[in-house]
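The data below hold one chain only, encoded as structure tokens and taken in the form predicted on its own.
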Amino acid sequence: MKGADIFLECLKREGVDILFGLPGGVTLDIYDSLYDCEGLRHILTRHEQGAVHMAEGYAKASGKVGVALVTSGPGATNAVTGIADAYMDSVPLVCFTGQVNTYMIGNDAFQEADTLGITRSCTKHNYLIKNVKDFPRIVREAFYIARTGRPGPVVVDIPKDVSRADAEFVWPETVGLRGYKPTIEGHIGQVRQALKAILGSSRPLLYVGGGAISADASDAVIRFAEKLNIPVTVTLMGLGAYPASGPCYVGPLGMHGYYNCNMAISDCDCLFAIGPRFDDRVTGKTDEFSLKSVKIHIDVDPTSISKNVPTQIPIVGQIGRVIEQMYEELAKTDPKVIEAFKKRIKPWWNQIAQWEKQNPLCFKASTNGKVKPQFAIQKLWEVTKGDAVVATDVGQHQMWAMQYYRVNHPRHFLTSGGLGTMGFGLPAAIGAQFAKPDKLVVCISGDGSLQMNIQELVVAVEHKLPIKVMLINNGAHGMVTQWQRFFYKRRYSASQFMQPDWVKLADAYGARGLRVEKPEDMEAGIREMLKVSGPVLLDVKVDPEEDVFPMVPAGGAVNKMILPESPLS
């Protein structure tokens, strides 16, 4: 078989049904084979970064491995932002990059880049295929590495002459990688120690991160939390791991988290962390982070434990399996011990409720006739009944979406958490819509972010995808202006910019453009957006002076928040 045909057969053996990409000179043999290939759908994107974000959105919404195919040189370098984004957020992804002929590598050939060198620090692993006979083994290993352990991106670089060479197709039925054996079961001694610490505490808190969603462990988290009635707070990436409508949910935490959650993590005596990274956007000043607590951390990646914050009880293993182990130990526990624990933590619940009452999440209603961004997102949540798959870009709108779009299901909130990539939202929403064709998919974006990958809107039009884009339009890089208001005496240096006519721009791409400028028109605008069968861009003109509260200043302690009525320095 020709190398290009072997490649496509490998994808089918891995269960791939869709790949996102853009052709180039060195990948033309692969694209020629794709022309007659059945069972594989290729989505032509307009930029390589868009292709990788679509693959990410597909992976995040479906739980499958996302696949992108780009050409050499600038095609590969354009893809690097998406690859790095997937690495930071632990997204299972395989990105195939074209490469110049093997005998030209290192000779500064046209459109040559050192893809392996460039991606080494932002991938789980990367390969250069030098022999066509290695194609099946390497593709098999790439998918295995991407989806197991802590998920992440793998790059496979394919020289043009390898894709043209011939070889017999031999599919390896098993994968054997020396030195790579992800741990599944938690150490039973540490599991018992963790359970003892939880049941002996008076102020426990579950701190759930995106790892719980990646591991499809949401059901296990819900079952454990509700069995013991422990308060649950989530990270941005963990939204949906425990339902916002659930009885143990207290809200998201971090730089723009709820006041009660940030106070709770600062005052708890047992912090049970399930799959978070202890990111600086959550911990704030680590020297003052949750000093009163014994910390338990479950993570499949041992290097994540104690990386940022010391952990007293580490448990390495697959999250769902480890929680099941804890549940099995719980089943052996004297019911009187469990009842005593629930009784003991009642004052703790009362304290968290008191914090919420003291500083509830809220915003002032508009008095100047302008739409409040929080109001727009809250109204979207009400009209969609919280059932949409929401993809966001990065900035103020992302934080308001976290606060006001209450997520009840895993894989329903897709965002760029670790790298904070503007331009992620629209292509991720497109990828999610391909993964979930029957779901309502809404991209909440900002006018700064949306312009970074707006060209992908035509992909939604081309494939008649019914995605909705709700643009929170404040005429600026909102989070930058907020920091400039707070910390730079309102000197808006390079943060405000000229806008396109978004309605006309949507029309030019073949989508429907709508606009809302008054609060009283907000609900009707959303309902009109949802009535249209194809892609819609709803331009919501919002109050540009609105800020995201609460806010923990960068590097500050997480319990020392700027609140709406606080004097601002």
Given for the second form:
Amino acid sequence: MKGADIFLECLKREGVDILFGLPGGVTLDIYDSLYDCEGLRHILTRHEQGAVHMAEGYAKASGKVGVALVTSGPGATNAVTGIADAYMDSVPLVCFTGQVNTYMIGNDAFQEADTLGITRSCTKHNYLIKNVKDFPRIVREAFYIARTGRPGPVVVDIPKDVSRADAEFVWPETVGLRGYKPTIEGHIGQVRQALKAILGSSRPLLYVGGGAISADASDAVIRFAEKLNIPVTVTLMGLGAYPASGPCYVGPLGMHGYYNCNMAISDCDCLFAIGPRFDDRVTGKTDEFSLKSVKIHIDVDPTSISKNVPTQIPIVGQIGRVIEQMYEELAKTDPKVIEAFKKRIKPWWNQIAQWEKQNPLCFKASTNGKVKPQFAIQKLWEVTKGDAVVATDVGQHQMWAMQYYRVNHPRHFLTSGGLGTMGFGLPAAIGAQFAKPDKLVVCISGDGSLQMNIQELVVAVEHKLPIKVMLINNGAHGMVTQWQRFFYKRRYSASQFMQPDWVKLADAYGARGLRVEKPEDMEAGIREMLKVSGPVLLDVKVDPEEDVFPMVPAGGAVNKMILPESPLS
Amino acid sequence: MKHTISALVENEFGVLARVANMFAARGYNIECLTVAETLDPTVSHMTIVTSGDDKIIEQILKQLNKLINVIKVSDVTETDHVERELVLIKVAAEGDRRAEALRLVEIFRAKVVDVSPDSLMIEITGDENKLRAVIELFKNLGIREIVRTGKVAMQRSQKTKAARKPVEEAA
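Return the structure block for the form predicted together with the partner chain; the form predicted on its own was the one displayed.
Below: every chain and molecule of the assembly, starting with the one above.
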């Protein structure tokens, strides 16, 4: 069997039904085999970064491993941003890169890049296949590594002569990686200690991160939080892990998190962290972060524990399983202890409600006839009843989406949290729509972000995907201008730029372009956007002077927020 | 504080680069690193000397463990272990200095491995303290060139205190 055919057979054995990519000289054999391959759908993207983000969107929305296939040299280097993005957000992804012939490697051959070297720092693992016989083993290991433990991207570099060489197809029955054994079960002693700390506390807080979603542990989180009535705050990546409409939900926290959440994390006496990584956008100044609390941290990746903030009760294990263990221990606990705990934390709930009353999440209604971006997103949430899969880009619109699109389900809010990659939203939405054809998928983007991968709009048109792009258009790199307003005396250096005519641009790609310029037209505009069956780009001209509040200045303490009435604003 | 880390890794191409890259990407310093095949040709042993506070060392150990090609990692610093390093010193040995050089070779149980009319090449193994002392003494005679292998370390087997002593002396 030819290497290229072995490759495709391996993908099928791994349950892959779709891959995103762009061909090139060294992957021609693979593409030739794909030509009449049944059971595998290849989506031709217009840029390799788009291919990887689509695979990410597919993986985030479905929970399956996303697959991308790109060529050598520039194909591989174009894919690096997407790979790094997947690495930061723990997205299960396998990216196959073409490579020059094995005998040419190292000779600066045409379109050669040291893909292994370049991607070493931004992959969970990477491989170069030197012998066609290793193909099935390496593909099997790559998928296993990508989806187990802390998920992440794996790169497999395929030299052209390997994809042309012949070998017998032998599928390995098992994966044998002696240095890689992710911990599933939590240490029972630590589990008991954690439960004791929670039940002994007066001001507990559950702090849920993206790890809870990638481990599909949302149900376990809900069950545990509601059994004990513990307030739940989530990170940007954790949105949807606990429903925004749930009784224990208090909101997202961090640099642009809700006031009550940031105050709560600063004042709690027991911080129960489920799968976050204590990112600096959440902790602010670590020296002043949640100083009064005992910290419990569940994570499948031991390196995340005590990396940024010291943890007193670390539990390494798969989140769903560890919470189940806690639940089993809880079942053995005297109900009186649980009742006493619930009673004890009542004043804490009152305090959080008080904070919310003191500084609720809000924005001022428009007085200048311009659309407030928050209003646009809130309307989208109302009209879609919070049921859409939302993909965002990066910037102010992303933060408003976090604040005003109240997510109720896991895998319904897809965003680039760790790397902060502008250009993520549109291709990720396309990938998500392929994963969930029956779902409404909306990409909330900004005019800076959307231009970074706008070429992928034609992919949505080509495949008749009913994707809706809601463009929060303020004519600038909004978050940059916000920082320039606050910290650089309104000197807008290189942050405002000329715009294309977005409606015409959408039309040029074969999509439908719509525009909203007045607040009173907002709801009708959204309804019109949803009515159209194919892809739509809704250009919402918003107030360019609007800022995201609250805001924790970078490196500041998380409870010292800039609020709309602050002198800086 | 200095730490000696012992790691068993897959004997494959690129593994050394992965380990070195982990240190470089996270801003940790490698003071020395030695690597060679073990009895099992598919496994190599690395001895890494690095420094940092407890938090940094904890991260280094965890991050090393996280690498797919790393089979086992242990910090042997606080455990009962033997450390050795090999040094080759080319020392000036003209006239009276030759006798003094040979006397030092005798004292430190070193070995002369090459001789020329005006210099000697000396091979010495030992732990860090011994090598530092030797090098200091030879400096007075005039060291022309020096090459060090970097440290290798191995944990001692479990023994009673009485049984351990002669082994220590022999080592």
